[in-house]
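In structure tokens, the next block holds one chain alone, the form predicted on its own.
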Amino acid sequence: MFIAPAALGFVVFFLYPALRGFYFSLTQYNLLGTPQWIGFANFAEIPHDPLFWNSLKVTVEYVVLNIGFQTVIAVLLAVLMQRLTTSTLVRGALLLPWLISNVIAALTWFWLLDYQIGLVNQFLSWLGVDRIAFFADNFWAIPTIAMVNIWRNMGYTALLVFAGLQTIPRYVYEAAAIDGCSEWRAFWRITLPLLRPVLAMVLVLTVTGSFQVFDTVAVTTKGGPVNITRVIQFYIYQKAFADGQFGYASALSVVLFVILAVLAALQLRLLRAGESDLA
């Protein structure tokens, strides 16, 4: 009785449209017509995609820019509140640009990093440097939002960390400071070994979402400038509402969901999630 709400909720609006999905994924089927059956004649169509191929190396690269730069920062935010602050309104304010909406936070960033009125480019010429297209440019417009991303994001890794932090029992540390362990030795040969377990659910939570960023893109560059920005999950919105191949659009959500499951196996397996060094 308990879980039947939650278990309800999760057929709904998790497993029957996941099979609902795959059904499409196996049909030719657009909004106004009725799905006709072509079994894996779209999965055998995505290899030679190019545009695929290309959305999948513009996620991968956004992804390792956005998790590298995320979890490094959190950590080092998670140590910072553990040690210098116990203010619950500081660790809170940590919190605010997660609170807000994905939209917003884009395009809060687009007008600031805009090339004619934007702040960032008025300080910048300012200072005498070239104006940047932040947005635009080949080479910065995916760092841009993987950086919008990782703003908006960190503080509620960092927070994750900080959870993960309280549970390593501080007799460890006294017991190292005791043998003339220094503060950043302390951190390499303890503090990491002892958050393995929660940095791999960390990992695995912000690498499945990075693989779906969306809004952000198509709030801002819309994939462009010449595909540039064109993640996987904009890439599977396209086919689908723009070109209307429901059935193929679906096909690319079923390879997304078996990558994104073998790189979570994969992460938990390689990570020792289910492992302690403090049992």
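Numbering follows the first chain given and starts at 1. By rigid core we mean the largest C-alpha set that fits within 1.5 Å across both forms. None of these values were measured; they are calculated from a predicted model. What changes on going to the form predicted together with the partner chain:
- Once the rigid core is overlaid between these two forms, residue 11 counts among the residues whose Cα shifts by 2 Å or more.
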Given for the second form:
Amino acid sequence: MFIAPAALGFVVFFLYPALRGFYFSLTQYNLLGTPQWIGFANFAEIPHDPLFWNSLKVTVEYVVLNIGFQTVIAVLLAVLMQRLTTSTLVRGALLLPWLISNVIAALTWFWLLDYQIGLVNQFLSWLGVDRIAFFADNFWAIPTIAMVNIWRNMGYTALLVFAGLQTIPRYVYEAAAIDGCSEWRAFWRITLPLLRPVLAMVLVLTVTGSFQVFDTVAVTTKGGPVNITRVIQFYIYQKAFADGQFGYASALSVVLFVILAVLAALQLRLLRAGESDLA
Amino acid sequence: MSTVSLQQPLVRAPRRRRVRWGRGLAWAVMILFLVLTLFPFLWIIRTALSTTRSLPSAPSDLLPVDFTWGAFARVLGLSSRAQAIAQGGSGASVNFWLYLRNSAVYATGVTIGQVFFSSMAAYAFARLRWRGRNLVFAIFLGALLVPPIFTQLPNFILIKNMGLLNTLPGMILPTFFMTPFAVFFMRQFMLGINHEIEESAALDGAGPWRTFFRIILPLSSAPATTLAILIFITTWNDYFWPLLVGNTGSTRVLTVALGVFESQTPSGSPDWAGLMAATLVAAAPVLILFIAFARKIIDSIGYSGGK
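Write the structure block of the form predicted together with the partner chain for the protein whose form predicted on its own appears above.
Following is the full complex, with the preceding chain placed first.
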């Protein structure tokens, strides 16, 4: 049977771990002994865990900054690409940061934003502004991490939106032009509404990804200073492998799963992703 | 996929003058974003060709400070310990070739297995009729919604129980047989293959295996290549999973090693030139792949995302 290898892989590495994930979330397990069944104790503990709430707050802050700016920039770039050039060179250049790993993107900006000799701080002091410890400052740490990932993903997201723009038929714009509609109005009245289903899918994909930010934090701030950048995935990782609370970490990952599922459903619903205004 | 190219301006503003101003402004914004996108790459190259010890003396020079290939030599293990320290390196040996090899084995292994087995599954979902097909496909698709970390924690235990922790097979196995995305991607293409080709093959007495290898696979070579490139890039850049199961000296991949390399400096200030040279070497295979297949990669992004 053709399906056999994939089915084997699916059952062993997706289905079985998923079920086991739920099981671990109901146990106390430090990776060494055997998991001890403790029922829903982990879940009962989560609401009283200040570090969990902190990680959720930090993650939401990151997601809002990351997705907010990234989506606006991506739509802007996509429209610009559509109107100005379809050159592969331009699209390729915008995609370049997405091809390198999160780790490399993080290290590159760690260097560019270095407090002492980073280029950005040189520029700031040349302007006469105080230097900023981007990754170590209570206020700037999360916006900085969000910025690094906007830099890496904006071109990719713009290409997704660009693909969506191609599905809007030309005659709609032509008709609008005949009616004397300006470009600015055409964007708000035609492009955005017709782009809605694509935008909804792009948002679900990017928000889900954004919630699982890990690499950038792990390479640069490691959750610090104190808990300022301890995003939820990094918290889960620390609980599982540094604190020896694998069961509790599993329970947290169940919570993350539920949050993401609810968010995805909400977005699809609110943006009426299933239906198009075209036709 | 229908890709209509829209080269001409879509809506003509009433007056030409305004159009020219608008276009000028639009180009200015576009160029600003291109500069923001590309400048960090220039800075990586500039730093990689500098001497770390001299960097603080000219932190905003656009050209390499105290030009040297030393950082690359240090990263690739071609310079002596004394030389490395003199230039601001740590002097500790970084086994870069080993990490490069591990990354290559990890990414290649995952790519080959996943493309082949996912294509087989896609064939079964798209072209063969069997009981429960739609249900099984729905379950496969459902896995797309599960956040990776949810299955990765238990998978860590599984790999540990199998005794494969800190081995390359242990890193490769979970995504060797399939990912829901790969099956979905190949199925989309295979649904569009003409039925008559298969029917005539069946008339000639070809069984499903012959049909798959002789007809379906060759016909699917274009999307399979695209998928392979995407999987290779994703796996090459992967950090979380290799960090969980392969974070020891002998199985470390480049992404994990780079994180360690950064914190491996004695004086507090990292060896920036070495670090930037290392990131360049680590990114090189993917960048070369991109130059070779730019069109394919760029077009595929509309394809998979617009769906």
